[in-house]
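Shown next as structure tokens: one chain only, the form predicted on its own.
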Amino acid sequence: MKHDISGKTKVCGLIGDPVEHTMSPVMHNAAFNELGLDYVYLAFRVRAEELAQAIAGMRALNIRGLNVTIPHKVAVIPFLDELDPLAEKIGAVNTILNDGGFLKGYNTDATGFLKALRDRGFGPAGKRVAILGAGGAARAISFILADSGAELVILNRREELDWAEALARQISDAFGKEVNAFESDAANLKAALDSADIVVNATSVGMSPHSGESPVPAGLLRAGMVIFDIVYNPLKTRLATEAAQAGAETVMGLDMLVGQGALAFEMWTGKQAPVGLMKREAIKMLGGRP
């Protein structure tokens, strides 16, 4: 049963552009709901040019927290108070907490990627991970998994093989250990995937509607090695069905995104989340059989 917003309700939301498609709000607010928290959770599209006036508004109307997600989640950083560690090491924050008008940003995408990982019970420390990727997504895994004792090595197109080259060398700076960049072309797949223990899709390729592609050839997939897809539509990937196929384990990219709404869930309420009842709603919006 839904209940009444009121006076004392606590506002919680998503800040990003567009903001149509986001699965936050069904997630949260059933959360709140079956917890009996007298919460609400909204989404907000927020131009560019308004993000500065965005959260002067979170600390006027008292918004307990906000997911923020694209174009915002590096360009919001100086508007807040403090960075957890980690948010400042990766330079981009997805979630903001609002302590009595004290603003500090959080990285759960990170957070939460580890977090399917370890509850999948795959743990990276001292595991050789080929990343492909090197957008904002590959960007907050590739610290994390750097800060939990994996060796990275980072594939990106050759277009933009720039971006992987810089956050290699970033990461190798920020770790001291060496973290090498490559164009992703059939060698460079091929000699990454055969020494691989962990491969990570952090690009948007498999995503609906061009759910018929994948950015790693089915003949590189082997038993022995875990495959996270980060692409949570279609929740099976065609990357996830031939990792399947082959032998390999998989991760969801659902899982990541369930499991950074459960922590930041958990930092704005102070309450378990109940990450089944979270994962549930997501499927159903997704159109999947829960």
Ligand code: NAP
Given for the second form:
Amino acid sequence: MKHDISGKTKVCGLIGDPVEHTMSPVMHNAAFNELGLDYVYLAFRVRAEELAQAIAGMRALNIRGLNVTIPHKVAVIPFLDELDPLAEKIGAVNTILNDGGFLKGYNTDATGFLKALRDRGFGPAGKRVAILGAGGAARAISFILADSGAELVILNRREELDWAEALARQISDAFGKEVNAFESDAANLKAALDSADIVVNATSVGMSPHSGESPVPAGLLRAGMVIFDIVYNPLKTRLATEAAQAGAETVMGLDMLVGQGALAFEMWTGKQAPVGLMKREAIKMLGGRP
Ligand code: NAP
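For comparison with the form predicted on its own, kindly provide the form predicted in complex with the named molecule.
The complete assembly is shown below, putting the previous chain first.
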């Protein structure tokens, strides 16, 4: 049942550019309604040059919480009062909590990823993890995996290998453990995947409209490995389909998306998120069957 907006309604939302295709309003508003909370969640398109005003507006309008997406995840940091230690290490924020005008930044992309992995029973401590990609999501995931005691190797395409090398160095420095970065050519992919317990696709390869592509040759997939493809559109990527055919365990990108949303929801409301409902709403929006 939908609740009426009142003079007491608390406002949460998303800032980014673009924001039109976001699934967050559907997930959060369904969750507010389910729990009978007097909250509303809106998407705000904020241009890069207006980010400072947007955050000043968050304070002035007493907006309770914001998610932050591309292109603001790094640029927003100087406007906040405090960072959660993990978000500080990662150097990117995707969730802000406004506590009486004091703004604290978190990275629930990272904690949502870990929640999705752990909820399936795949704790990463002591596990060998191969991460494909070195972009924003790969960065958050690499830091939380290193923080959770995993052994990492990062693979990226040749054109931007220096990104992967820089990420590996930063994690080595932050956690005092060896992390290597390699070009994701056939030989390096095979070597990394043959010895990996968990493989994370943090590239956009396989994302709609290129859903016929996979970042991993099917012949490298095997039973006993966990494949976590963070791409959530399509719901089941080619990589996830071929991994399941090879007998590997799979974790869906949607579970990370729902995980990050659920953790933000809990910070803003202090209530346990209705994760199943949020996932069903996201699946509906992606055109799948709940
Ligand atoms: P990003 O910062 O743009 O990084 C993209 C990464 O993909 C880079 O490492 C890039 O390599 C690599 N890449 C792109 N095209 C490639 C290709 N054809 N071959 C090999 N590598 C390629 O993007 P992002 O924010 O990290 O997001 C990456 C993916 O994760 C997107 O599909 C996004 O939707 C998904 N995602 C999912 C969640 C979730 O909650 N499930 C959260 C965040 C992101 P280069 O460095 O060489 O360009």
